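Here we start with a single chain on its own, the form predicted alone, put down as structure tokens.
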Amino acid sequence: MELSAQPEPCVLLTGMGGVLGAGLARGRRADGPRVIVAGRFRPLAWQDAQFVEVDLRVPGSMRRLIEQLQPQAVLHAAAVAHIDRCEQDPELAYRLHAGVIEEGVAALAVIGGRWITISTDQVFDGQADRYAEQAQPNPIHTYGRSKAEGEEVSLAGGGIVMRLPLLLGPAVLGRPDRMGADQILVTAARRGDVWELFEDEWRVPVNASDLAAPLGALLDPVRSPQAEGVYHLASADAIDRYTLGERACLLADIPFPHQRARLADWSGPPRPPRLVLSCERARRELGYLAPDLRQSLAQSAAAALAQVYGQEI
């Protein structure tokens, strides 16, 4: 990786070439701190920040690259997003969760930086009707077991632990096959395709792009000089698979073909069946407003649509 030998004030983002990342690029603001996106590929989202190529799978990738960089601030997303994919290399797991968060947290203690660990409510097991952020994890698959484990090394470190839901946006520029919730099932119903959707698994997606705004205040010590420990961003409703497709695909103006499904009819890895996240704590201390989830589907519809005619919004 090529590094300026003299570094500049900035933030270091991880995994930005998701929904995720696509979501933060649209909502950024302009007169935000510097930012360094570093990956194995340059996001298309993130065409005019600074880019370093760095593969994190690599043992000691995240200490070097602080130690060069030495940023004001970390925000880790870089992670294996698919829990199937986590069952079947649970190593690769454990090692952008929670590996590449210990050496980060280390390095960035010796200059005085702040680390924020993105994380999921898939770190609960779904029984308990709400999740505060001070809920104890109880995972029952191995990406939430491995994401937990990234959360006590953060946080063991002083870090800051963000835990998110379903995203909901527009199909990834450059990356077709990433989108979010609400798109994926539009774009199977596109298809033809009929999958079935579970009635009793409830959610509370929120739009990448609302994003923005809480994890920018994050990233900037000033804004957010007593933040610390965990955050929860996600919607103020809460929805269950079946009806979130049926509404995707009215915004669309589409036939919704998919069918209704329970959960104990499946026969995969285990799925918790309700992940209701409460967001106090960031609304108390980082000013964040759960956003109405009818109006996060209808900008994910509207920003989806413009794609189609070539337009970004």
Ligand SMILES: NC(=O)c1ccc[n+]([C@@H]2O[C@H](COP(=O)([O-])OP(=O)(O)OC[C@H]3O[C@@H](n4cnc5c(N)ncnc54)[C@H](OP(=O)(O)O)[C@@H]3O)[C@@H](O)[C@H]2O)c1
Contents of the next structure:
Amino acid sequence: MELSAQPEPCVLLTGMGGVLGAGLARGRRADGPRVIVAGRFRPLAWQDAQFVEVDLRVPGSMRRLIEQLQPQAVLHAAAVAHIDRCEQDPELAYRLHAGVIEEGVAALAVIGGRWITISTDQVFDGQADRYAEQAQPNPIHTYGRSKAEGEEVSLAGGGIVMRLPLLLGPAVLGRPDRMGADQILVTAARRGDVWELFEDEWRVPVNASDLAAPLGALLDPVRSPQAEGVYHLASADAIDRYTLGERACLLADIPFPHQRARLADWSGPPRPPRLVLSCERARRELGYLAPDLRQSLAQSAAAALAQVYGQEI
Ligand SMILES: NC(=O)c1ccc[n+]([C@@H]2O[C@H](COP(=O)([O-])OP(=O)(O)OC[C@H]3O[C@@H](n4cnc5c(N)ncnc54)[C@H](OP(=O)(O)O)[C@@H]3O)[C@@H](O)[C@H]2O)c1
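Output the structure of the form predicted in complex with the ligand; the preceding block shows the form predicted alone.
Below, the chain from earlier opens the complete complex, with every other chain and molecule after it.
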């Protein structure tokens, strides 16, 4: 890890190499605080930010980062954001989703900074009609359990937890294997794959770029001095996985090849059927207006199309 002295105030971001990071880079304000991105590789979308190389699997790595950079706020998004991979390697899931947070929260408390954990709707079991911010997590797989443990550690240390739903968005620059849920289905359709999509699995997906404003506000304690506890950022509308694919292909102007499936026929790790997050606290305290899903899907499709023509939007 190579570091230079950091006299000016800064915010530290982890996990910016995926769909969330690309969306936050697209939507961020030019006048925001100085950003330092930490990870194993420099994300192309964050070329203009300072980069610090770190592998967060290494015990003590987050504590050392905070001691050396002295950030005013940390947004921890680095994760194994895959249900199957977490089942295969629970130790890694708990390290990234909880162990890193334990280190970070303790180190940040010494300098009085603000900690924000990016969490997921997957901490819920999917049996309720909708979940308020105060709802009790009841995870049903390792990804959800490790994320729920990270939430507890964050909250116990005075940190903020931001739960996100399924993310939409175009392929990540330089990482074409990483893209939002809508574009994964479009890409499969373009390849000629036929997938089975659940018509009874409901989500409230958002465009990752729509999260830049509320997360930016949280990263600046001057703009959101009272923020604490758990927040949700999600779309105003719920959609099932099959219809999501259908709409995404329609917007991409390609035939929709995928087939209907029911969760009862699924034999992999358990999947929560209905994850509808209500965003009441985020609306009240962060001014978050849950975006219209049709508009979000159209924006994601437009950004994906612009990539094809070599323009960033
Ligand atoms: N995608 C979704 O639909 C979704 C939904 C709800 C919540 N979330 C949450 O949003 C956050 C970001 O998700 P995403 O889908 O954008 O991420 P992603 O594509 O899965 O990428 C994960 C990020 O974590 C980093 N990371 C993984 N292992 C690391 C390590 N050992 N050291 C340092 N960094 C490491 C990755 O860096 P490399 O580039 O080095 O691999 C990458 O930047 C996660 O916390 C996830 O739980 C995502």
